[in-house]
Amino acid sequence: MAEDTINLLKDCQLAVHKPNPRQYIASISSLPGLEVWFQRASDVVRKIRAGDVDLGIVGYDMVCEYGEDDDDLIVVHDALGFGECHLALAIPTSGIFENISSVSELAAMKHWSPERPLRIVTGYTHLGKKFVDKIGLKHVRLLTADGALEAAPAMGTADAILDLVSSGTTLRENSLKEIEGGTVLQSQGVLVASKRSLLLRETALDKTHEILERLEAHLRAKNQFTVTANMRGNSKDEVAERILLNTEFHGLQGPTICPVFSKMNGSVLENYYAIIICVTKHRLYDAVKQLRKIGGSGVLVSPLTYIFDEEPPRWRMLLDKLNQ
């Protein structure tokens, strides 16, 4: 996840410096005094829990599985927009699971005891035991493995496998499937910071505060428009109630109406108003033809970069869990 993490604050003007490859130190000189790590994700969690490290850029998944539910950790920002997956359990579709298509399914099966567990191997040894113990199988055996899982049934060494899939075609390629509620956990990238620096180390929560706001502005942005629009009217009243009344969309909190003037004959005259809305993408086309259905011409449109709200709504949750 390192370049898309990189890209991310590159795009938020937190461009990492990081002055030779093969180092693991580099700085973001927009934000002096921070130092920035690069390390394997499971040392990022292990790291902040420790004290080493204040912030860390992870998936969702690492801060489950190897956070092992301390109370120290506190996700800043649950949704960085990358490394979207899921953790979730797949079995073979042939053989003996060829008609097992749920949880409570694999469950019931008598294949299973003592003597004979159903072997289920992960990289996620935590986490499957707390899925394992939740949804009631009994006979579980956890396996341990690095990498290759999909490999594991068909070579015999185990049963299922619970990992992490994204598109589920490397499932699909080794003959595996996902199951009804088989699904342990929803992962992306997230910030998460140690709670111990952020109330006891000076400035950490200074920091936070303006990477969060960096964040948040930019994300909120991310495949918005402004779609700028001329329009005849007689009043900014008159051009303001034709938009709010004849389409869907009215920008944030309403649209901008700025007075737009023309010379003619001599004289200058105030006939036209610009109008401003803010667009997401997936709509861009459908607010220009309703723009242009209540007398809109001359559209022009610009992606946004950052939308700054008076306050992240993410820096008061971060607040309250501090209790500041």
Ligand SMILES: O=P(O)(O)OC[C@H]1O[C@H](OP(=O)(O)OP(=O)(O)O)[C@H](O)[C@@H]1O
The other form holds:
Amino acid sequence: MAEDTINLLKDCQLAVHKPNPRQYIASISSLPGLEVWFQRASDVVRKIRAGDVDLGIVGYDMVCEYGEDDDDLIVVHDALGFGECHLALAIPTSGIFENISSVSELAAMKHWSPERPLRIVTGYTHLGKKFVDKIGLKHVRLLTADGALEAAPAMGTADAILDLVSSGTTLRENSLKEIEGGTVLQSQGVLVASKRSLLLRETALDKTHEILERLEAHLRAKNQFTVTANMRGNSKDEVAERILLNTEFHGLQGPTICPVFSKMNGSVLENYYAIIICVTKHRLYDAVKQLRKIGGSGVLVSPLTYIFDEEPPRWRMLLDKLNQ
Ligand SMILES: Nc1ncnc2c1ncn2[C@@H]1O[C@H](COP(=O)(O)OP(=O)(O)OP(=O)(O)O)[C@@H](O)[C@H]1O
Ligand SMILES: O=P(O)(O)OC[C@H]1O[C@H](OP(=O)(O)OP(=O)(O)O)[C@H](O)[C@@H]1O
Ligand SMILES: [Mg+2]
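Now show the form predicted together with this ligand, given that the preceding structure was the form predicted on its own.
Every component of the complex follows; first up is the chain already shown.
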């Protein structure tokens, strides 16, 4: 998460300067007056709640587990695009669980009693307790461990686990499976803040605004290409009509169309137009095909770095949450 966070900030022109690897304090030269502290994910949330730091970047799972529903915590950006995983219940694929494929089937098993509860090992006791209550599992004991939870069922120290799953490889390699209704939450990296800080300290709100704007502009641009193509035509209106009526690709507000001037037999002609549109990466080839069909040639594709649009919706949402 730390590496992903540093890379993301760098891509947003917010490079984190850390004088040496064993130092936990750093700075961002484009944000003077801001201190960066490297802390364990759980401590990031605890320190925001305690009022020691104003803003943090952590997994949403950490915000929920260590935030314990504290309404001072406010998620400023909920999808930073890394650390994607989900918190889920998993049970062994064989033995008494062989035919169990949902939480209702798990709850209905006759094996669990006050003397012999279902033992679930997890690092997420707050979320685990809430989840067990929600799904109505009666005879349960939550056990805690810090890591390698997937080994517990085979070791005989627990019956089930509640842990993060990403690719699913760790579960599979340890003969465990997820079950229907067993997902507690979806998680990825988020930017989280203390509501109190943002309300009481104008500089904290200003810096948050700048960071959010940069994140939004970069993340919006990340999956887009700028596509430029030349197209023969008699006027820009005619070219615009061809694009708007015959393709699905129109740019942010609409295509930008500019005349291309060429020299022929001593005179300057305006019989080509350059069109500029934005295209999501996975639809690039569709866009090229559609542009070709309406006479597009010389298609140039370049990556987009930022899209600064009007005020980002997340900023408005943040102000609403702060009642401003
Ligand atoms: N397999 C995974 N795939 C994607 N994201 C993950 C994965 N495992 C964990 N994460 C995310 O990374 C965050 C940090 O994970 P974790 O607590 O394991 O950190 P760590 O780097 O091992 O540090 P620590 O020393 O505190 O355990 C989690 O809260 C979660 O949001
Ligand atoms: O579905 P997968 O892609 O296999 O990823 C899931 C694993 O990743 C995390 O562990 P991590 O590697 O952080 O080790 P840890 O639990 O010891 O911290 C998590 O605790 C799972 O064990
Ligand atoms: Mg880990």
